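What follows is a single chain, given as structure tokens, in the form predicted on its own.
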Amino acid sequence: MSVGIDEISFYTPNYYLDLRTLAKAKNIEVEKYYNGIGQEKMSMPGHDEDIVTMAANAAKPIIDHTDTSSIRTLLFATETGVDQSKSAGVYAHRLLGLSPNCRVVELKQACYSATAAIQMACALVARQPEQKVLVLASDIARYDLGSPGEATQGCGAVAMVVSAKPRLVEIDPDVGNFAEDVMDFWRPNYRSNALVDGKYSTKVYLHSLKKAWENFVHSSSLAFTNFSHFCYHLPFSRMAEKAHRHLSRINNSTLNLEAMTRQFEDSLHYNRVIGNSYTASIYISLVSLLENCKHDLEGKKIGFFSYGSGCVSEFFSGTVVSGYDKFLHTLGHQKMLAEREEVDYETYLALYHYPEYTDGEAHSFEAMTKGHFRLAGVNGHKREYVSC
């Protein structure tokens, strides 16, 4: 029996930031963040937009058209969480009118969460085959202003069900998996932005890259050229090319530099424009994989790497479904991307310093999402979802 994503969707704010603006201000070479780290855009959040409104926002294309009672788990990624004890996903589980005989669990593991909630939701479908699972992806990247990560922002959110008999990708049991305690980002209970050791992060991730492709091929009988397609975790799009290159040299590959591109390069289209995601990134990049490339995937092998600070991947295999096309969002998403405001330097900065009430009284948000949910306010210490 097969296992895999039925359907996947994605969804971004409506503000930007163009990086030329942000070169600009700080009088730095806007080829630095064009072609150094691949970067044109970042998504910015409204006000009245977190990790919630993101991921119900991502899951109301599929929603509208799902036999929602079918769908008995809801597991939701996000290293960007709004309360420490409540899971982010029982705001969204009530937003999109799920059943109540659902379980709703959050998952944390900075980058690497999503991909966690993709192996357990396949092991719940391969148990009860009738059922499907609910995946969401919500993240925020924050960054300290002046910080060499202040270029790599972004936000954004993936929702995906996972079923029996999937029509886009089959997801294949065998995986490598490496785990080490490092401290290349983090970001403690106390501070609202992130934490990173930018060279240390890269070095980690091209570590635990190699790692988990040696106990990857250890379990599977796939070999680096048996893949035509690779998505990785994209922190910053250039991230791809340094991953690719590497995982090419452990293999001894002859592809040339053209050849090696084009295994990668359609995954990059929508991070560019959106920034980093954390675990909703490598998942935005098979969305645009699928939607972006020229040729027919169908029976092609991609390879996954997911990749969470500090640090926690996994490689593994899908195959693309005949017939994939067919159930895609395509229209939608380049719609919401052309569809965005662009943003000037000092609205930039009055997104970036969104309101943190901590004193329990009563604070509603100004109305700035085109989404078809927002935060409309915090009122006694507690956070009010609307649909708009």
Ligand code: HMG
The other form holds:
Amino acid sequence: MSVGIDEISFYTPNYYLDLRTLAKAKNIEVEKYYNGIGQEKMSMPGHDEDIVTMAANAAKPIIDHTDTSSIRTLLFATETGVDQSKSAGVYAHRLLGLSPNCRVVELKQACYSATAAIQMACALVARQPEQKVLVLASDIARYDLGSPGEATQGCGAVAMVVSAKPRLVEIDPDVGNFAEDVMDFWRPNYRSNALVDGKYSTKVYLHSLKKAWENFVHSSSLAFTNFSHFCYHLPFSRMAEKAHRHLSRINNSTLNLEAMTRQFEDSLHYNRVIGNSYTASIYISLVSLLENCKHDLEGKKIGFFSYGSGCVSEFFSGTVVSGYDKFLHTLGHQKMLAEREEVDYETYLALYHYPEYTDGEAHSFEAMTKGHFRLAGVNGHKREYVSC
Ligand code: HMG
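Compare with the form predicted on its own: the form predicted together with the ligand:
Full assembly next; the chain just shown is listed first.
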């Protein structure tokens, strides 16, 4: 029986900073951002948005037409946790009106954990094919102002329904894993911004890709030439080019540069204008591929490389299902991106310095989101989420 991704939808907030503006403020050539790291814009959350509201907003277009009683598990992947104890998924569960007979849990391992969620979801569905699993992945990427990571910030969320006989992508059972205890990127509990050894992190990413691939070919009958397209974790879109060149070299690929680029370029469109969304990033890259590739992808094999700093990585594969294009949310995604509001440098700084109240008093947040759910305020150390 086939299991995999039945439906997928993403959300990103309605504010963005064009990296031209950042380049001007920092006196850096814009080509470094646009070409060197391959990023044009970064999404910024309003003060009434967080991982919960973004994830619920990503899921809403799916939930609106889904029999929610079939969703027996909600897995919430994030590294921007809002509580050390309570799962962000429980808030999303209420906002989305899911059944009380639903398992809810949060998963963490940097940018990797949405892939753990997908694999766990596939295993649950294989055991009970009548159930569906809702996977939410939601993150806000923040680095210190003035650090090399600043241009690679961003935010977004993705919602995926995993089911039997999926309508979009069947996920194959064979995977390749690689894990190693390294300090390339981390965020201690007392910090709201990540710490990162940037250049080292890109080296660890590429090393992990090689190791996960080697482990994959050990268990799978698939070879590099069986794949028509690839989706990589995208901390910045140029990373896909570095990764794909690396993997092609390892496999002695004879493809020329143009043909090699065609294997990943359509997966980059959305991430280039959203920025890093950590756990959501590789799945937003899948949406970008499915919605922007001019060729019919039916029956095509996609190779996925999921990487989470620290580090855990996985290479896995999927097959695009016949008729997939009828079940995409292309128009909604493109409208959301087109209608975003560009902010100037001062507004970017104001959004960056979001209020973080720790006094337990009542505070309300200005309504800024254009989404269906918002964080209205905090009171008595409790977060108050509402539908708009
Ligand atoms: P940097 O020091 O700002 O940039 O750091 P650079 O000097 O290395 O330049 C970047 C590229 O731009 C280079 O190209 C330059 O040549 C080029 P490359 O050598 O790489 O081919 N360049 C130009 N190109 C055109 N015109 C110009 C120009 N000037 C320079 N005028 C770095 C870059 C990525 C390190 C930094 O942005 C950073 O620290 N980012 C955050 C960390 C990160 O994204 N790491 C990626 C791997 S780890 C990962 O993916 C996990 C993560 O998502 C977290 C998680 O798992 O939770 C981060």
